[in-house]
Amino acid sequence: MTTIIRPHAETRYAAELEALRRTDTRKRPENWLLSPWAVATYLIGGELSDGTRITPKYIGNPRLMEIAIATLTTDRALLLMGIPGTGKTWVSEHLAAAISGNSKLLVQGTAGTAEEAIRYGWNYASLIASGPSPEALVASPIMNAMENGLVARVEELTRIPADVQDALITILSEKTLPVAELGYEIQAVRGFNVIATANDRDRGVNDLSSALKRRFNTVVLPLPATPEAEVTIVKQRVRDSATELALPQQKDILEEIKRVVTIFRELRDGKTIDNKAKVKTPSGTLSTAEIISVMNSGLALTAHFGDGVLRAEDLAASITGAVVKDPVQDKVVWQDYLETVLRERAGWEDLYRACRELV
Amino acid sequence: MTVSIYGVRHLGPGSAANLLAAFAATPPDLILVEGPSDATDQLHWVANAALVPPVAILAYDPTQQYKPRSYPFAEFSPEWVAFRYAAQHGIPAQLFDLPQKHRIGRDHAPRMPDQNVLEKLANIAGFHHYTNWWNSAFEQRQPDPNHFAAVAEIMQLTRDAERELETPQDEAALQSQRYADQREAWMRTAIRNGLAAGHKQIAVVCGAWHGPALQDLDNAAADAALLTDMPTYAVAFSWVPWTYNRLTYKAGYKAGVIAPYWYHHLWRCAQDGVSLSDQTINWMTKTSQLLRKHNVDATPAHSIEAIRLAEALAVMRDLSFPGLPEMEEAAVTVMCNGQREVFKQLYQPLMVGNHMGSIPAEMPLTPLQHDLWAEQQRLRLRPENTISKLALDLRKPLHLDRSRLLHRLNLLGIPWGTPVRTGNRFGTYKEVWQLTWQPSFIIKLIENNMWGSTIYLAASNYATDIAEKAGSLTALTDLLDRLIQADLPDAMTHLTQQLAATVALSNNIPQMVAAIPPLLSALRYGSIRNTERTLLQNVVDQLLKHSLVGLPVIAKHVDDAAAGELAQTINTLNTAINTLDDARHNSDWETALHKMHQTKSLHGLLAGRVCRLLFDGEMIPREDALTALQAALSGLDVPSILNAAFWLEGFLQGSGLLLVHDDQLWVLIDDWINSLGNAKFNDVVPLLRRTFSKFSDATKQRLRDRSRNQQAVLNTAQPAQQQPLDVLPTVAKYLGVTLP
């Protein structure tokens, strides 16, 4: 039997959402699959009243899941916003899937994305066969989520040139969308909404339009508010690559991830960990995501050219690549850093003479 | 008879729209409200139209031995609300807790209600936080006929809850518990005193937390009791001006809230007659329209988005209206894109607001005016409107205090005083002062009252409050000047924990580097307590860290000005450096140092500068610095002489006698220039004689001679040796010696 490698939210999480359903007795919106409370609770985790255990999807401030899904029972679309690796992604996935139990209507944003792909193409056989039809038409997963009153997707909004992303404006205002060809227009079906998501960082690509930008609300997703979230999510994603690069596993690599998040965090907070102190802050992003990946390649590095054993040797060259983004700002503040801070830190010599080393 | 208890969350407008509800219903005879009783007399002012909350009743002690205490109202207060409905009724009202004069004096305070079983009583209704739970269940709501019996079921609840928790009996927990039951047995027995006067209808308006211990009245004798052995204290009460901003826990104050003119708004729109659902739209209103001073497209459009959100996020949270939170939210999602920050720039207007209160003009003199009028009797200083001059000796005590007091006042924004002539900062003994008395300064220092009771507090107050709100390095460091001079340790700490964050977030080295010296100053002469002290030498310590890092990183690539402005810089830090005398500090500005020389694109100025104080330090052998000045002097394009020249420059800053006594530097330039030609001499001499004109006339004299005498090389050292030998007879008739 083949496996699937990542099988959508509503096939993964059938069970929960089955249960949800079941249980659920409060007010759906129109076409909704589950309540906004139900919702909630899918994402946020709990038990529900006949003993099912609902895992959390979503880890962080769960005020922000509400917000999220209150704005999709008004009639304004939700705009995810957040640096790369705070869950945007999985967040809309859930969110689509717990409310359409389908999160498969989406359009994927990038530099090539054409209109057709958010309004409409033609099966160009047919168009040339038989002139323009409803056969030939070729329907978005927008326009077919507007059919059937489902959540659609749009990874990525900000990658989407500006005139392509300006399809969306009729669509998510008038909630219509007309067929010119045709003489017709598809008018959405209560439970349409869209949910886009785009990265902080990358604002300045295709910014939106603040004709848009009216039709989103937006929601940030943060970084991890505390150093303990942060440590146990990157213990638990750098033990699973760790398997599937059939790494060594590491005894104890728990004090060196504290030690990246605590720098990290320092220098993304603009403090140091007890608050004693203000750093100042280098202009790269310093996810979560990038401890992760640091971690990693201290491990592979370790694992294929040392003795097995983590050091900061290991982890100085990755740490470095991570903070020193652009070569005389941030080296300014990276040596500021490791002067002021690094240096002080009683059982920090190695780390900070490794890293000395290489600025 | 009857006693109605009133149990209300001070600073709850809900709390003061059901206690009007309430009064209405059973007209009350005699109304007690919350508040140290020995200040009841000043509640005759309340009927004062010229006394408009935001105000404070200020408890303090006139011997100045102990902190002031202040009972703050603003309009939406449900204790102010008593006071107004005792006032137009012609109803008595009494102040009924526990005396300042037993109180002002103590230093530990009575027990508060654990907050972890608030906490708990919230999360079990599904919020948060309680606040959050007690604005949704009692403050934003329609008066309730049954509003006061809830309250008291759920505080009877959460004092039964307490009850069982295992709170710790050492001796201050049990003098805490012994003050609060103090205070609670002192409103008991006022409540009995009360009855006891034949009054029918007895209105309790205390907060919701004593309301259970004020039902049963029957053990008269074991409140007596409790009341005996209690300290006594002289204490003294005021009304003074007050602000939304110091209603805020931000502030200090301790029943703070966080937002109160969302309480403010919420007063206002009920006695209106706004409804509820209304409240919401007129305040996403406003905050739309503060939203665009602030340059954020927030349109009538947004607004009613915003308000939809803000209504959805209240039916997910079951709640009947929306509270704070969710108008924060769904102002934040839809007019601010998300973020945060965008919204915290209302915090000011759009949560706390701008209110003051004010005084009658006719009240008696506040403890500000009070301990003013004192300060001028002891400094023998008297207020008059004409000009007068002031000298003051600092090393004399009285005048050191006028002085301070002269200083402190003008930081409390009251310029008795204007300093006419004040010379070197830490220098000088002498200051002169220019005194002209305002009437209106009497206003200014009515207002101060808020600050605190004395001059002193007001002034180390006040300060503490700019110091935290001054933003740049500059700012700091001046305010350290006038708190040095005005003498306010308090607020030192502060300013130098201000200081210590700014420092390492500022990537301006002049500035901070220029923040240096006066902070020396103030370690060498200025009269700072030991923990500021050793606060102030981190601030110098991290100036020098962060600066003597990044300096070599800046100093490449500069320009003409820029380079001067550095070369500045770098004399600054040597001179605090060479000041200090540091070990780790000296090995890393050699290690700068070092750094720059070997820079190769670093300017002419900088480069000769760092080349001179390396050879002064004898940081790099001569013959390196001979080098260094020969690969300098070695181009002959424009753009290198002219590089050469403000290698010059740099190098021979602030003395040029190295020029007479070393033959070999000066054979090097004199090569130098003989090797330029008229044209390109032309081009330097502007920068040459810029360098040269800064030397002393000696010097110059020295040079000249030098240069006309080529030959004469070693004579040039014997004016040296004769000069201390023409003072000789000068020094021995001082001495009274014959010179042999």
The other form holds:
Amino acid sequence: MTTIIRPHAETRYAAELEALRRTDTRKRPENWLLSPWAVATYLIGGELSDGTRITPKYIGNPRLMEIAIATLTTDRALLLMGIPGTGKTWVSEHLAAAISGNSKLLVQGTAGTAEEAIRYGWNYASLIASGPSPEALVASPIMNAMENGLVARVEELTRIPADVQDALITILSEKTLPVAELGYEIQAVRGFNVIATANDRDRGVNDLSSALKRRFNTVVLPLPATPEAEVTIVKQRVRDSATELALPQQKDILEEIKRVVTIFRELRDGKTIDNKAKVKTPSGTLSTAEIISVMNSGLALTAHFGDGVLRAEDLAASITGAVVKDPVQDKVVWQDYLETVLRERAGWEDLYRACRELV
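The form predicted on its own is what I want next, because the block you gave corresponds to the form predicted in complex with the partner chain; please supply it.
So it's only the chain below, everything else dropped.
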């Protein structure tokens, strides 16, 4: 039997979504599978009246999720903003899964994304053989969402060239998509909306026009507010990843997660956790997603090439790689942190030695 590496949210959490549909008695917007309250419960977590436990998908300020969901009940689209690694894509996928039962209507933004990815394209064999016709038209994910009253997703909107971005303006403002070649238009069915994600910190970002910005309600997703919240997120996502990657489940990794979270937060904030010393900050964002990646790499290393027990040596290379993005500037920052902070921290000698050997 073939095993899918990463099932879509609506598949992976099908039991939770079904339990919510079964117990949800609140009013649902047209073509929504769940009420706004149930969507929020799916994202934030909770316990249903029948005893079903809903795992939290987003750990942070619940009000942000409520604002995002409320936006999607209106005629305004939703723009999730934040630096890389704040969970924008994760939230976008789960919102679409809970509302429409389909998170696959996705446009992935890149520098090479063409207008056809947002509007529609053509089957050129059919086009040449018989000219423009409904049969030759290739619907985009957004067109499909409009026709069926579903939620479409646009990832990395600011990666898309500005002139292509603006193809969304008519769709979002008029809720219609003209097909000039065939002399008709696609009008959006109730339930249609768009969730876009964007960040303005990476290179290669194309600013949104003022006209397009006005079509979105923007919700900024911050990094976790406290070390405890970040540890909780990492622990949950690492556990899930270990299951997906068929890695042995380890019981005693919480302390290692806390150490990596501490390092990343101190370098990100420019000061130690106890506020007693300032530290230099590297060029990268050092997001929660990168902490999860470091932990997953360490678990894979010890599972396949170690003794099965996660140690400092298994994490050192991934930590160093995450911090040192610029081989000149970041290397100096990392060496300074190792000598002034890590070296002096009681109980961290193993992690200091393992990292020091790599720089």
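Quick caveat, the model's predicted, so the values are computed rather than measured. Residue numbers count along the first chain shown, from 1.
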Selected hinge residue, from Leu34, Ala145, Met295, Pro224, for two rigid parts turning between the two forms: Pro224
